[in-house]
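We begin with a single chain expressed as C-alpha cells, specifically the form predicted on its own.
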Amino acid sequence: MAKLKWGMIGGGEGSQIGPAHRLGAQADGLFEFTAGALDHRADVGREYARRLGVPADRAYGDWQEMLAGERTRDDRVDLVTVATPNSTHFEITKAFLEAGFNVLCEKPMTMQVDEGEEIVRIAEATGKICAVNYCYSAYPMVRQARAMVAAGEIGKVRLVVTNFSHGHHGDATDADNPRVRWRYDPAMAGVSGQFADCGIHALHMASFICGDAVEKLSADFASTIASRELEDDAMVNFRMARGTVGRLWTSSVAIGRQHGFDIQVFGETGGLRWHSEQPNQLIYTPVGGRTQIIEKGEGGLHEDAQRMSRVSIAHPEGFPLAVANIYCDLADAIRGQVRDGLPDASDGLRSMAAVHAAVASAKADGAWVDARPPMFR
C-alpha cells in the first residue's frame, strides 16, 4: 500500500514534541515525510527540513507558504500536523481545513470555545478530519482499560479520579525562563496555565476511558509562584452525564514527581488504575477478589489493546509509539476505516469549554459551572 503523504508545521529543531511527531509518523510506514514549514525563522525551517529528508520545494518558509504551494499540488500532503504555539492553533487548523486538508492538531485544539465550535462546524462541512493529539488515550493498556469499562467488566461507574502533576516548573529562581515563562503569561498560553496544559489530558483521559462526557465543574486554582499570571496548580470536581463523580488534580510544583499522570476508574463490580510512567500495567481488582496485573502483550486482552501493542510482553511501549497509535488510527480513517477512539475536534472543543469553565468556576470561589460548550448543551 502506498504511503501517505503527511506535513508538519511548527515542531522544528529543539521542540519538545516534534520530535516524537516525527517518530511516531513514519514508525510503521504509513506516512512519508513530503512537506513542512518547522521553524517561525523561514530559513531555519527550510534548512532544517531539507536536513530532515523533505524536499526542497517543499520545505515552507512558514504555513500560509506551505497551504499556498500545497493546495495546488496534484500530489498535496493527505495530512498536515499542527504543532505550533497554542495561539495559533485555530487559524492554522481553520485554514487548512477549509482548503481540503486532514488536521491533526496539538493541544489545546484552540484559545476560545466559539473558535472550538467553528472548527467542530468546518470538519463537519467539509468531511475532512480533525484530529487533536491526546495521544496518552493510544496507550495500550489505556485503550485496555476503556474496553473493559465499556464491556461492563467493572459495572457502572461510580468514581473516576485523576491527576497530572509534575515539579518541574517548580523552582521559583528559573520562573523567567523563556521555556516556562509563556506557559503562565495570558498573552501567549491564554486564561489558564497548568490546567488547560496538563489538567485537560486527564479530564480527557477520565471521559476517554469512561465513555462518557463532562456536564459540571468546580474548581479551586492557585498561583503559588507570586510571579505567575496564571495557575500553576489547580484542584477540579466534575460531575459526567452518566452521574460518575470526578476528581483532578493538576500541578507545575509538586516537586519530586516526575510525569505524573494517572488515573483511577471505580465501578460497582471492580476499579482499574493505569500510570503513565509504568504504562505496560494496568491494574484491576474485582469487588472481593486478588488485585490483578494486566500487561501489555498477554493474552485475552480486548481487540484494540492487542492491535496497539507492538512488540511483545515486557519490552517497554513509551510515548513515541503511543503517538504513532494516533496517526495508525489517522491513516485507517484517511483510507475510510474510522477508529473507534480517535480523538477528534469535538474532543478538543470539550477540553476548551471546560478550561473555561474551570477559570471562570475558580474566579467564583469554586461554584460549579456547566462545562459543556453551548453547541453540546
The other form holds:
Protein chains: 4
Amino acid sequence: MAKLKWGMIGGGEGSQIGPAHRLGAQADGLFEFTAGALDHRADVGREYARRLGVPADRAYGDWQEMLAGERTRDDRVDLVTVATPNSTHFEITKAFLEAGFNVLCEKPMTMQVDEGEEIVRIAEATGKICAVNYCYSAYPMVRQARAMVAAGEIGKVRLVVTNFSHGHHGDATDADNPRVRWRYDPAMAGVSGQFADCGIHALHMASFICGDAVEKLSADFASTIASRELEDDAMVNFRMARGTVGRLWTSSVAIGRQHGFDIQVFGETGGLRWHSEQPNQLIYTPVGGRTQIIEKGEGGLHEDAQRMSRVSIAHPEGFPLAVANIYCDLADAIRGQVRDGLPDASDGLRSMAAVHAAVASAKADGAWVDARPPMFR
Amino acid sequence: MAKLKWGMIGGGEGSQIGPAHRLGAQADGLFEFTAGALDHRADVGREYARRLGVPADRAYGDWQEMLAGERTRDDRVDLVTVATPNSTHFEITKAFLEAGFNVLCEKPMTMQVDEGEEIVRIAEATGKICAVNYCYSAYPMVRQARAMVAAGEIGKVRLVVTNFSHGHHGDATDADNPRVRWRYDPAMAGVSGQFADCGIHALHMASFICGDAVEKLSADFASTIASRELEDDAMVNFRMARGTVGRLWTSSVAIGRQHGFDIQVFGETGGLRWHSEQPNQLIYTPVGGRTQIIEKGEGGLHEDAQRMSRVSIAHPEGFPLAVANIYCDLADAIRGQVRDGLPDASDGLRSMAAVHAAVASAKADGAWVDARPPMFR
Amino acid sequence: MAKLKWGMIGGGEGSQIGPAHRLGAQADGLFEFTAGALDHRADVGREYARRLGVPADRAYGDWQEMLAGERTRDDRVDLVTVATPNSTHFEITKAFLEAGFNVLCEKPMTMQVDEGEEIVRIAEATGKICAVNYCYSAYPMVRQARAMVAAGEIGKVRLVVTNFSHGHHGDATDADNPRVRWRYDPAMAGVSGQFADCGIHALHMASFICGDAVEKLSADFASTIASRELEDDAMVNFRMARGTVGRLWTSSVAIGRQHGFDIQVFGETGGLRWHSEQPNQLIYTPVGGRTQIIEKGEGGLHEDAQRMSRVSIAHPEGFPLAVANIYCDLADAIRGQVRDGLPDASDGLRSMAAVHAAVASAKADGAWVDARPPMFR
Amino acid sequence: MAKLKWGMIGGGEGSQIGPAHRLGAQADGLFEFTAGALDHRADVGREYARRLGVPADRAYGDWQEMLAGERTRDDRVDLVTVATPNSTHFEITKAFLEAGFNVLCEKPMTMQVDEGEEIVRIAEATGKICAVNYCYSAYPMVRQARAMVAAGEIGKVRLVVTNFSHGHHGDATDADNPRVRWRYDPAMAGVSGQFADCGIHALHMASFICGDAVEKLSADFASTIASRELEDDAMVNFRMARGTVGRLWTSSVAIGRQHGFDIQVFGETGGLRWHSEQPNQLIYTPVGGRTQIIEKGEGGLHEDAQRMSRVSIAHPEGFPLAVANIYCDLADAIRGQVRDGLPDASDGLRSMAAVHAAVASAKADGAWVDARPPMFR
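Same protein, different state: after the form predicted on its own, show the form predicted in complex with a further copy of the same chain.
What follows is the whole complex; the chain from before opens it.
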C-alpha cells in the first residue's frame, strides 16, 4: 500500500511540537513527508525541510507558496498539518480546507468563536477532514476509559475532575524570556493564557471520555506573577449536558509538577483515573470493590484501546505514539474509514467557546456563563 | 514524671474516632485514661469505660454526670476530650471550659459562627486550653512544610491547592444507611455535608502550612446523589490575607480514592507536596531544580518535624501517632510549655465561618463571600 | 480490666528501638510501664525510667538487680522486654524465663544456635512465653497475606522474593562511627553483619507468610567497604520444606533506599506484593487477572488483618502500631488466649540457624547448606 | 538528506518484535522500508511486506532469496534487521555480514559461544556494523545513568542489582500454549529459558551502565512449573572486572509483575535507580543527601540523554522510541559517525558466554564460573 503524502506548515527547527508531528506521521509508515513550509524565515524553512528529506521543489518558503504549489499538482499532499503560531491557525486552515486539502490543525484551532464556527461550516461544505490535535485523547488507555463510560461500566457519570498543571513558567526571573512571555501577552496569546494553552486539553478530554458536552462554566483566574496580563492559574467549574459536575484546575506555576495532566471520572457504579505521566495504566475502582490496574495491552480491552497500542503489555508507549494514533486515524479517514473519536473542527470550536466563556466568567467574579458555541445552542 | 489524667466524652465502642483518641492519649505514656462518659446509653458507656481501665467511680453515664463528678474532685482530670456527635460539641466544650477544664474538641468545634466566637471568648477568659483536633497538622512532614514556608524556603506563597476526596459515600444503594445518611441531613449535620466534614481539614491545613488566614471564598456545591439535601462534592476557591490563591476540592463520591487528602503549596522559589496516604514524605522542588524527597527522620529537618517523629527514618508513622502528637503538645501546654501550632478555638471558629461562607456562596451561584469570623475582621 | 505490668531492659535514652517498645506496650492501654533497667549506666537508667513514669523502687540499675527485685514481688511484672545489645539477649532471656517471667526478646534472640535451642527448651519446660520481636509480621496486611496463602488464594507457593536493603551504612567516611562500626565487627556483632541485622527479618517474613520453613540455603556475602570484616551486602537463595524457591537480598549500602523491606510471593494462581514503606496496602494479582490493591480496613479481610487494625480504611498505621500488635497478642497470651502467629523462640532459633548456615555457605563459595536447627531436623 | 534503505528478515504479521523494529526504523524518517523477507511462509511474507509498502520486487520469500536479490543491486539496502527465531540468528547474521551488509540482530545474537566469537571476527574483518538490539540501553535516562557513572558522579560502583521479572508465563494451564512452551524447550530455546530470554537484557544493562564487564557468576535456576525442562526463574550473582558485586533476578512466573525490568546501581558516593515501566525518570541519591528525581528533558542532562529524547520534559517516550534510538545511532554509524554505546557483536557474544556460564553454574549447584568469552579472557 503506497504511503500517503504529507505536508507540514510550521514546526521548524527547535520547535516543540514539530518533532511530535514528524514522529506521529512517519512512525507507522503511513505518510511520506512530501512538502513543507517549516519556518517564517523562508530560506531557513526550505533548508530544514530538505534536510528532513522533503524534495527540494516542495520545500516552500511560506504557506501561501505551499498552497499555490500544491493545489495545482496532481500528486498534491493528502494531508496538511498546521503547526504555526496560534494566531495564524484560522487563516491557514481555512485556506487549505477551501482549496480542498485535508487538514490537521494544532490547537487552538482559532482565536475567536466565530472563526471556529466558520471552520466548522467550511469543513462541512467541502467534505474535507479538519482534525484538531487533541492528541492526549489518542492514548490507548484514554480510549479504554471512554469506551468503558460508553458501555456503562461506571454507570451514569456524576463527576469529572481534571488537572493540567505544570510549573515550567513559575520562575519570575524567567518571565521575560520570549519563549514564556508571549503566552501571557494578549497581543500574541489572545484572551487567555494558561487556560487556552493547557486547560482546553483537559476540558476536551473531559468531554471526550464522558461522551458529553460542556454547557456552562464558572471560572477563577489568577496571574500569580505580577507582570502577566493573562492568567497563569485557573480553576473552572462546569456542568455538562447530562448533568455531570466538572472541575478543572490548570496552572503553569505549580513548581515541581512536570506534566501534571490527569483526569478522574466518577460514576454511579465506579471510578476511573488516568495520569499522563504514566499513560499506559488506567486505574479503575468498581463501587464497593477493590481498585484495579488496567494495563495497556492486557486481554479484553475495548477495541479502540487495542487498536491504538503497538507493542505488548507493559512496554510503555508515550506521547509521540499518541500523536501517531491521530495520524493513523487520519490515514484511515483519508482512505474512507472514518474512526469514531478523531477530534475535529467541532471540538476546536467548543474549546474556543469555552475559553471565551471562561474569560467572561472570570471577569464577572465567577458568574456562570454559557460555554456552548452559538451554533450548538 | 506522673502521668496526666485524661477523660473522654463520646468515642464509645464501635466509634470511628474513639480509638484514635485513646491511642493518641496513651501511646507516649503521658496520659492516664481516668474518666469517661463514652456512650449516650449510660450503662453501655460505663461498662465500656471500665473495660478500658477507667476506675468504676469515674465511668460516667453522661457528660453532665462527668462534669458534676470531676469538678469537685481534687484530682480532677487534666484534659477532657469531646468526641460526641457534632451538634453537641459547643455545649459540652463550653460547659467544661467554664468549669475550668482543658478541652480537646473534635471538629467541628461548633455548628454556628457565633457559638465559635463564644468559645474563643470563654477560652480567653478562663485561660484554659481549648484545642481542636485538626490532627493532620501534627504529622511531622506537615510541620516540616509549615516550617519551610515560614523560613522562606519556597518564597512568598502564590498558590495552595488541596483536596480531601474519598469515595466512601459514593454508593447510592447505601445512601440510606444511617452511618452515611446523617452527614447529608441538615437536621443532624447542619448547613453543610462534605465540606464541613472533610473540607475544613483541608482548609485548616492550607492556613496552617501557609501561616495565613482565609479571607474570602467562592464555592460550587453539588449533591450528586439525588436524595441528599446537603452537598457530597464541593469546590471552593479562596484568597488568603497575603494574597495567596487557594483551590480546595472535597468529595465523598470519588469512588476509588481511599483517603485522598493532599496539599500542594507553590511559592515564588519552590513547591511542596504532601499526601496523607504516604505521610512520611514531603516532596519539594526548588524552582529550576530537581524534585527532592524529604523523609521523616532524615537529618536537618526543622525542629517541629524532628520533635513529632518517634522512630527512625523510613519506619512509617501513621494517623494515630499524628493524633498522639496533638496529645504531646497538650501535655506540654498543660505543664506550661505552649507549643506553636497546636490548633485552638480560633481555628475551630475560622472553620465554622468558612463553612457558613461557603454555603452562602454556593447558594449565590459562587459569589465571593467574606470567610472571616466577624470578630477577626 | 486492669493493665498488665510491663518491664523493659535496655532501650535507654537515645536508643533506636526503645521508643517503639514503649509505644507498642502503651498505645492500646494494655500495659503499665512498671519496671525498667534501661541503661548500662545504672544511674542514667534509673533516672530515665523515673522520668518515663516508672516507680522509683522499680527503676533498676541493671538487669540482675531487676531480676532480683521483681522475682520476689507478689506484683511482679507480667512481661519483660529485652532490648539490650545483641550479645546479651541469650543470658538475660534465659535468666528471666527460668525465673518464671514472660519475655519479649529483641532479635537476634541469641548469637549461637545451641543457645537458641536452649531457650526453646527452657520456654517449653517453664511454660512461659518467649516471644521474639519480628514485628513486621504484625502489620495487618502482612497478616492478610499470610491468611490468603493459608486459604489457598494464590495456590501452592512457587517462589518468594524478599529484600531488606537500605543505604544508611553506605558512607565510607562514616564507617568508623561507633553506631555503625559495631555491626561489622565480629567482636560485637557475631558471625554476620547485615544478614543478621536485617536479613533475618526478611527470612522470617518469608516463612511467616508462606507458613513454611527454610530448609537449605546458598549465600553470597560482600563487604563493599574495605574496612569491614563482616558483610554489608548479602544474597541468599533458599528452599523451603514444601519446595518453594526463595531469594533474599539484603544490603546496608544501597544508597537511596530508605527502608527497602519488601516481599513478593508467587503461587500457582496468584501473586502478592507488600512493601514496608507503604504498609497499609497489599498488592494482589490473580493469575490471568488484573492487579488489585487490597487496603487495610476494607471489608472482607481475613480475621487477623481486621483485628490488627485500629483506625478506618486509608488512615495509615505505621511501624509503632505493628509493634503494638505484638504487645496486644502478648497481652492476650498472658491472659490465656494464645494467638496464632506470635513469633516465638522457635522463630528466633531458626533465624540463628539460618545466619550460621549463610555464613558457612558464603565461606564455601555459595555451597548449599542445611539451614535448619539440629533440633528441628 | 535521502533516507537510508532498510530491510527486515522475520517480524511477520502478529510477531511481537516486528512492530517495534518498523516503528524504530521509520519514526525519525531516517530509513525507508525497502526490502523484507518477513515470514517463513514465503507467500505470506511477500504479501505482508507489500502491504507495508515494500516494493514488490524486494518482497522476498526467504532470507536466502533476499540475500541473493540484494547483494547484486547497486541500491542494496543499507541495513538488514534480523528478527527471526533465535536459532537462526547466527546463520543469517553471518551470511549478510559476509556479503557486506550492515546488520542489526535481535538478541540472542547466537546460540553458542563459538558462534558469537565467529560473528565478532567477521564483523571486524568486514568492517561492517553488527549491532545487537539491547534496546533498553537506548532509553534516554539509561544513557544518563551511564554517563553519570562514567563521570564519577556516584563514585566507584560497589554494587549493581537488577531484575527482569514478569508473570506472563505463570499460568500452568497455559504452559502448553506453543507461544509459551518453546521458550522452555531446549530443542527450540537452547540451553536456557528465562535467563537467556530476559536475564541477558538485565546483564547487558548492568555492564552498560557500569561501563564494566562481567567476569564470573554463580547461578541458581528453578523450573517452577514441572513440565518445563528449562528454567523459568533464575538468580545470578556476579562480579565485574573492577570488583563490582552484581545481583540479577529474572523470572517469568512472577504473577502480577508486568514488565519488571529495573536496575539499581550503588556507588561510593551515590545511588541510582531506573525502572522500565517509568522510563522517563532516573532516581538519584547522593550519599548523605536527599533522593532526587531526574526527568528526561530537564536542563543539564548528559549529552547522550539529551540526544536520545525527542519531545519536551515529562511528555513520556516509551519502548518504541528506545528502539528508534538504536536506529538513529545506526544511521549515524552507516554515515560514518559511530556513536559510543551502540550495542554490538561483542555484547552479543558476552551475553552468550554468560548464558552458558550460568547454565554450567546452575548444574554445579551454584559453583562460580568464568563468564567471559574465551577470546576476551
